[in-house]
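Take a look at this one chain, the form predicted alone, written out in structure tokens.
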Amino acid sequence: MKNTELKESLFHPLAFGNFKVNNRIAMAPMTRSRTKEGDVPTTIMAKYYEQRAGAGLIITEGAPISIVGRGYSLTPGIYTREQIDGWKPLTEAVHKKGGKIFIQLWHVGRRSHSSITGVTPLAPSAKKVADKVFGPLEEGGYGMIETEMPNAMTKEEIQSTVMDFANAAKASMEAGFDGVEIHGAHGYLIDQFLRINSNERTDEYGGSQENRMRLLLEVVNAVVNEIGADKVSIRLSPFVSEGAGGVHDPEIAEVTLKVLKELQKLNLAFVHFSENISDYKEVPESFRKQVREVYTNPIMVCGKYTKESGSEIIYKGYADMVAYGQPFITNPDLVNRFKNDFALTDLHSDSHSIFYGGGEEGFTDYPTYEEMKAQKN
């Protein structure tokens, strides 16, 4: 019986208040950079997400909440009328296939360049580390470019950013999304405020752990007040040091547990932990146990999980959903393949060249298992 429960754990429905999904398999947010002028979503983006609507939940690629929040070229925003309208065919396509979709709300902080935004990046402190993002090249076209020195945010800019998150959440509802995920991970703005090495402020947003948590909690509360807690989630990555210049914050695990104690009170749809990517440390089981002591609501994990390891972490009770990234790129029918133990289509060694930018190649041209069988016959 236990082996059966373990095997089926990914495929059970999940219900937490008004947040309900048909299975525990999520499609992770992945930057694909395929917008048109004005950073408006395109018809091929609608097709891409529709193809993957079998996921219990899709989380979109990061959507910048403002011009200054942008850090990668050709990413779809959620702050202009054209962008909001551009998302509507996409959410409609996913819903027609019976899927659910959250949009990831994104502010990159210092991980940007003025050639992308037209303005100097903003961050907790005027501190730069070696880092590259996808932007315009001097010789033309797009590629990875070095970030530049950010300006330290004023208190007015911090409060304006909080409002930008709330306004983006409201716009997301208008665009037809089922909810939003606040990006608080991967060395982007909210994560920068949490960490000692990127936050050198001496006001109420820096110094103590409680002060470094302040922006995160203000953003989450503003978004919850705007659209309701059952439509809100947040992504965290305490054991990933991406965008931090290779420096691991010795306090980040403790700060994360304090954040979770506060988030527990809000009854969010879920908290999403990103793991095992870029510059990372293994998540100790002791931390997972500490998390469950302070946070009993739904947890999603993501980071090189297989069907087997994803099933196991749900069965153990450390997570309630598992998000998959790259497997969803090449397997639009990933849930069906997992369910039936069908072979997965792997990424080719040169696939990274078509992750960012381009058209349908490497984006919407991956067949389902049944289509592959039909092609062979």
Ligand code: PHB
Given for the second form:
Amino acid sequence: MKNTELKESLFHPLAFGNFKVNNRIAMAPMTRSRTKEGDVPTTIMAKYYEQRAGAGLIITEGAPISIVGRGYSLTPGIYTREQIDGWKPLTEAVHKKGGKIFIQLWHVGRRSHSSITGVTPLAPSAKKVADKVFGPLEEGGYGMIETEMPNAMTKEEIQSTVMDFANAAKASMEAGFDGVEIHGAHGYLIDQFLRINSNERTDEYGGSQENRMRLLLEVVNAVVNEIGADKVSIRLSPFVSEGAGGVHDPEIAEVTLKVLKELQKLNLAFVHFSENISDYKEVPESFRKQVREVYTNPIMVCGKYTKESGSEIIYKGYADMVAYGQPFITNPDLVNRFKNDFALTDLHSDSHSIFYGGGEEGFTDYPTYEEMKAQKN
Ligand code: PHB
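Hand over the structure of the form predicted together with P-hydroxybenzoic acid; the form predicted alone is what we had up.
Below is the whole assembly, all chains and molecules, this chain first.
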């Protein structure tokens, strides 16, 4: 009996907010850089997400909430009329297939360069670490470029950033999304405020743990007030030091637990932990237990989970959903493959070149298991 429950744990529906997802398998947010002029979503993006609508929930690639919040060329924004309208066919396509889709709201803070945005990046403090982002190359085309020294944000800039998040959430509803995921992870703006190393402010947004949490909580509250808590989630990555120059913050676990205590009061859709991307430490089981002590609403985890380890973490009660990244790139029908124990298509060794930029190749041309079999016959 127990074994069946363990095996089935990814396939039970889950009710959260005002809706229900068909299974516990989410598609993780992944930058794919395939927009058109004006950073507007394209038809092939609609096709890509539609193909993956079997996921219980799709979380889109990061969508910059403003020009200065952009850190990578060719990523789809959610701040101009054309961009908002550009998302509509995409959300419609996913809904037609019975899927659910949240948009990831993104402000990169210091992880950018003025050659991408036309403006100097903004951050809690004027502090740069060695870091590269995807932008225009001097010799033409796009590639990885070193980030630039950011300006420390004024209080006015902080307040207008909070507004930008709220406006982007409102625009996301107009674009047809089921909800939003605020990007609070991976060394981007909100995470920069949380961490000692990137936040050297001496005003109420820096110094004490409570002060470093202030921006995060202001953003979450503003977004909740705009669209309702049941449509809001946030991604955190306390054990990842990406974008932080490889420095692990000694207080981040404690700060995260304090944040969760506050978020518990709000009844968000879910909190999403990214656990395994570039520089990371293994999440201690003791931390997972502490999280469950302070946070009882849905939790999503992400980070190189397999079907087995994903089933297990749900079965153990540490998570309610598991997000899969790369497996969803190469297996549009991932849920079906998991369900039927079909073999997975792996990434080709040269596939990195098609992660970012380009067209349909390596994007919408991965077949389902059935299509693959038909091709072979
Ligand atoms: C990436 O484009 O590599 C990327 C973007 C956002 C993340 C992590 C990685 O949170």
